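Shown next as structure tokens: one chain only, the form predicted alone.
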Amino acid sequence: MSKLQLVIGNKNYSSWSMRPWMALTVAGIPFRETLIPLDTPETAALVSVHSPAGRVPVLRHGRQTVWESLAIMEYLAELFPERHLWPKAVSARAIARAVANEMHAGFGALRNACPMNLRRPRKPIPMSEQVLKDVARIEQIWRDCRTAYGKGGKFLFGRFSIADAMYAPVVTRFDTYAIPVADDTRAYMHTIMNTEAFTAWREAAVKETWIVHADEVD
């Protein structure tokens, strides 16, 4: 089988890159990482070598190119069915796909107000009503998934899945911006942040020196 290459952006800022990187790493799927710094004069040209969409992340697998985080992870789930990147049960898998797609398409208020920035000191910022609505909805998703499907482990559907990868950057936002959350939300955040994959990503992120000014909200 051809080797996998994952092309990503800055680990400090690129939430979309973090998602498939976490999925690959937690699942123990070998891959080669190529990092392209974002928001530089060379970024567009460097990304265009790998991505027809002009964005990261991109998965290269032989002659196959897949872009968009969720599409990449769907491809990995089909390529490595034994890694169970989606829950095994049909009902659980349906809900996992639903909440993953809700994350992919929604929560714009939270994303815009609280960009992923792992180097930022933990401190709160003023939150609009829409941001707080996004936070409440995400907490409810996590609670419902854990209650209905999480009895086999500490993740949303028991064992780590694509759904967890999709929400991992949200965990960083809740943490970085000191957003008040319920105890069960905090417990799930600790589950994600205590994974070896997350720890490795964060350690690399805080060592980066590139600055994306649009994601520095202070």
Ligand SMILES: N[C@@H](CCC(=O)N[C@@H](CS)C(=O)NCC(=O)O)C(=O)O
The other form holds:
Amino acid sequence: MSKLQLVIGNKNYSSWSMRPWMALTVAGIPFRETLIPLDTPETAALVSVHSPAGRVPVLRHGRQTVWESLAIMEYLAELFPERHLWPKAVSARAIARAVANEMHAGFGALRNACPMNLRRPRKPIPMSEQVLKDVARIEQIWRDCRTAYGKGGKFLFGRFSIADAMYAPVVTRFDTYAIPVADDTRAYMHTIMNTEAFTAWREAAVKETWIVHADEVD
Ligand SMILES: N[C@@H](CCC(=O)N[C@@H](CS)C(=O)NCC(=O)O)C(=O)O
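Form predicted alone already given; the form predicted together with the named molecule follows:
Once more the chain from above appears, this time first in line as the rest of the complex follows.
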């Protein structure tokens, strides 16, 4: 099988890149990482070498190029069925896809107000009604998944799945902006933040020196 190459943005800021990187790393799938710093004069040209969409993440696999974080993880799930990147049961898998898509398509208020920024000292900011609505819905999703499907482990569907990868950057936002959450939400956040994959990503992120001013919120 050809080797996998994942093209990503800065680890400190690129939440969409973090998702397939987490999925590959937790699943133990070998890949080569290529990091393109975002928001520099060269970014567009460097990304366009890899992606027709001009955005990261992008997965390269021989002659195949896959862009869009969720499509990349769907591709990985098909390439490596034995890694069970989606839950095994049809009904759990349907809900995992629903909540993964809900994340991919939504929560714009939270994403705009609270950009992922792993280096930022933990500090609250004023929250709009819309952001609080996004937070409440996400807490409900995590609670519902954990209650209905989470018996076999500490992740949303028991063992780690693409749904967890999709929500990992949200965990960092809740943490960075000290968003008040329920105890069960906090427990799930610890589960994600204690994975080796998350720790490795964060360790690399905090060493980066590039600054994306648009993502620096105070
Ligand atoms: N829907 C896309 C979003 C990708 C995206 O917005 N990536 C950002 C970085 S996190 C990017 O490439 N920004 C560079 C730019 O827009 O020039 C996905 O899920 O992969």
